[in-house]
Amino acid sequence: MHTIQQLSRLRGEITLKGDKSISHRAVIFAAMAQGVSTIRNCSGGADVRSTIDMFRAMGTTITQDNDLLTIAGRGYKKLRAPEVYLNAGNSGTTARLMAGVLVNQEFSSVVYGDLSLSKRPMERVTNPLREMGAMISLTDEKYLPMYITPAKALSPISHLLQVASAQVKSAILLSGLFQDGVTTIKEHEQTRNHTEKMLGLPVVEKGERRIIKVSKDYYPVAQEYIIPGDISSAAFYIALALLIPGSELTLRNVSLNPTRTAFLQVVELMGAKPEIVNAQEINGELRGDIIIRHAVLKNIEIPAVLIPNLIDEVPVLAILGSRSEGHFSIRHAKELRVKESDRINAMVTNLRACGISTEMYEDGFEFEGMQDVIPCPTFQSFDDHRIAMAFSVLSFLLKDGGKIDNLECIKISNPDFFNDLNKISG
């Protein structure tokens, strides 16, 4: 059990480690390419290490020297048959994106994960890959382990995304990179677009529908990647700075990809005034510095259109809502049920544990802000990094602090979380 004490204020600046989503993709593209690529400011989290270790198991030479990751890519269909099963750890991004790569290799492979990942749905990825001709199967046709055998030839498809998921979209796009013909993906809801932006894929907007095309013409080449800071990790520091009087915090070189800034849009609607400076685009990705100051916030009705690109920030957004005036409600977020934990249940369980009366629904939850909280409440992490960080934030805000059963899981995405806070909390 870990005890967390109240913070008095946050002042100063921090530079976050690389965005997890962008880091995954940079590692994958570099390992697929022919030749040597470099990656600066790669995420230090365990999830991205799972992707790195998977490529190492298939013969890719990857070395690290402080902030510089060097990858000697093996080229088109030249990964080596692994001598072991491929471990995705806790990383859904690793398991799902790598499926799009592995189904095009000339060897068999098995992908497995930890207990949490083995409960998360994978058929959303395997079904479209089977449409392309992939030989891929799952346990109970739904869960890891994932069994892949070489297919004679995969074919391009035209696919309408059934789930608003950048991981599913990216798995199909990665598979499409191995084919001469054009694979087309249509999505009704905008999802994270790192894959298409980093590869320079053509995207056509037709009303509410986005059409993305991919073929072997866009197969990645060796290059240098410079990864911006992780905006999903930044959300936890932003929440603390907004809620602790007298705080002013600068977050350097943070990803400002428009599909990732829904959290900033919501807090601005709640009354915050985030300031963006030094914005620039590198590797197709916008990044810049974010300056956050304490603000008095009021809960708002969160636009449903923002939910798909807000899903990872819902836990910390709920903490903001609990310390803001008015009614907080999050709906249309059923995807939270199949993350690293059932995050709807995890949030409601912990909010109730500290005395916040909360209603739970299949697709979300709601409560009144500014309710009284019991002294030094005890929270469960559910072995979920975002739940652990969210209730660490709440504990930092409470006069008597709080307790959390497990903080080890925070290493999944941000092993520097507490060290960074030490730098800016005095």
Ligand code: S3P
Second form
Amino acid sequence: MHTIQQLSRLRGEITLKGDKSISHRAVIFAAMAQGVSTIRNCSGGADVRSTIDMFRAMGTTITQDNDLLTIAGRGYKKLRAPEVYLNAGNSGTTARLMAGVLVNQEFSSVVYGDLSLSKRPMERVTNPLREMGAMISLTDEKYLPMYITPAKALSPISHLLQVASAQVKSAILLSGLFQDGVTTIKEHEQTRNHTEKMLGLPVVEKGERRIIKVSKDYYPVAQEYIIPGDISSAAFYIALALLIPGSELTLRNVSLNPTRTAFLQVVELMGAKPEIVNAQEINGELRGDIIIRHAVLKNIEIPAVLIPNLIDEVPVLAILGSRSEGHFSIRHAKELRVKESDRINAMVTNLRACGISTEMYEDGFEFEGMQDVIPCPTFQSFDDHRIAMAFSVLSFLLKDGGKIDNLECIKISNPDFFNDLNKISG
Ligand code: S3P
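What would the structure be for the form predicted together with the ligand, given that what you showed me was the form predicted on its own?
What follows is the whole complex; the chain from before opens it.
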């Protein structure tokens, strides 16, 4: 059990390690390309490490020198048959995106994961990949381990995304990179678009609907990647700075991809005034510095269209909501049930445990802001990094602090969480 004490105001600046989603993609593209690529400021989290180790197990030489990752890409269909089963660890992005790569190799492979990942739905990626002709099967038709055997020839497909998931979209796009013909994906709800942006894929927007095309012409080439800081990790510091009087924080070089900034949009609607400076685009990805100051916030109705681009930030947003005036409600967020933990259940269990009366629904939860909290409550992490950090944030805000069962899992996305906080807190 870990005890977390109340924090005083946050002041100063931090530079965050690379965005997890963008880092996964940079590693995958670099390993697929022919020749040497470099990646600066790669995520230091265990999830991206799972992707790196998976490519190492398939003969890719990957070296790290401080901030610089060098990847000797093996080229089109040139990964080496692994001698071991491929371990995706806790990482849904690794398992799902790699499915799109592995079904196009000329060898068999097996992908497995930890206890949490083994409970997450995988048929959402195997179904469209099978439609392309992939030979891929799952345990109980739904879960990892995933078994892949080489298919004679895959064909391009035209696919309408059934779940608002960038992981599913990316698995299909990655597989489409191996085909001569054009694979087309339509999405009704905008999900994070790093795969399209980083590969420079043509995207046609028709109102809410987007049509993305991919073919072998866009197969990645060796290049230099510079990864912006992780905005999903930044959200925890932003929440603390907003809620602790006297705080002023600069977060340098953070991803500002518009499909990832819904959290900033919501806090702005709640009354915050985040300032963005030094914005620039590198590798197709916008980034810049965020200056954030303490503000008095009021809960708002969160627009449903923002939910897919807010999904990873819901835990910390709910903590922000619990310390703001007004009614907080998250609905249309059923996907939260199939993340690293059932995040609806995890949030509601912990909120109730500290005395915040909360209503739970299949697709979300709601409560009144500013309810009294019991002294030094005990929280459960559910072995989920974002739940552990969200309730660390709440504990930092409470006069008597709080307790949490496991902070180990924070290493999945941001092993620097507590060190960085040390640097900026009095
Ligand atoms: C991710 C997409 C999201 C997100 C996850 C990372 C990605 O998942 O929750 O943390 O890198 O594509 P879904 O695509 O399943 O919504």
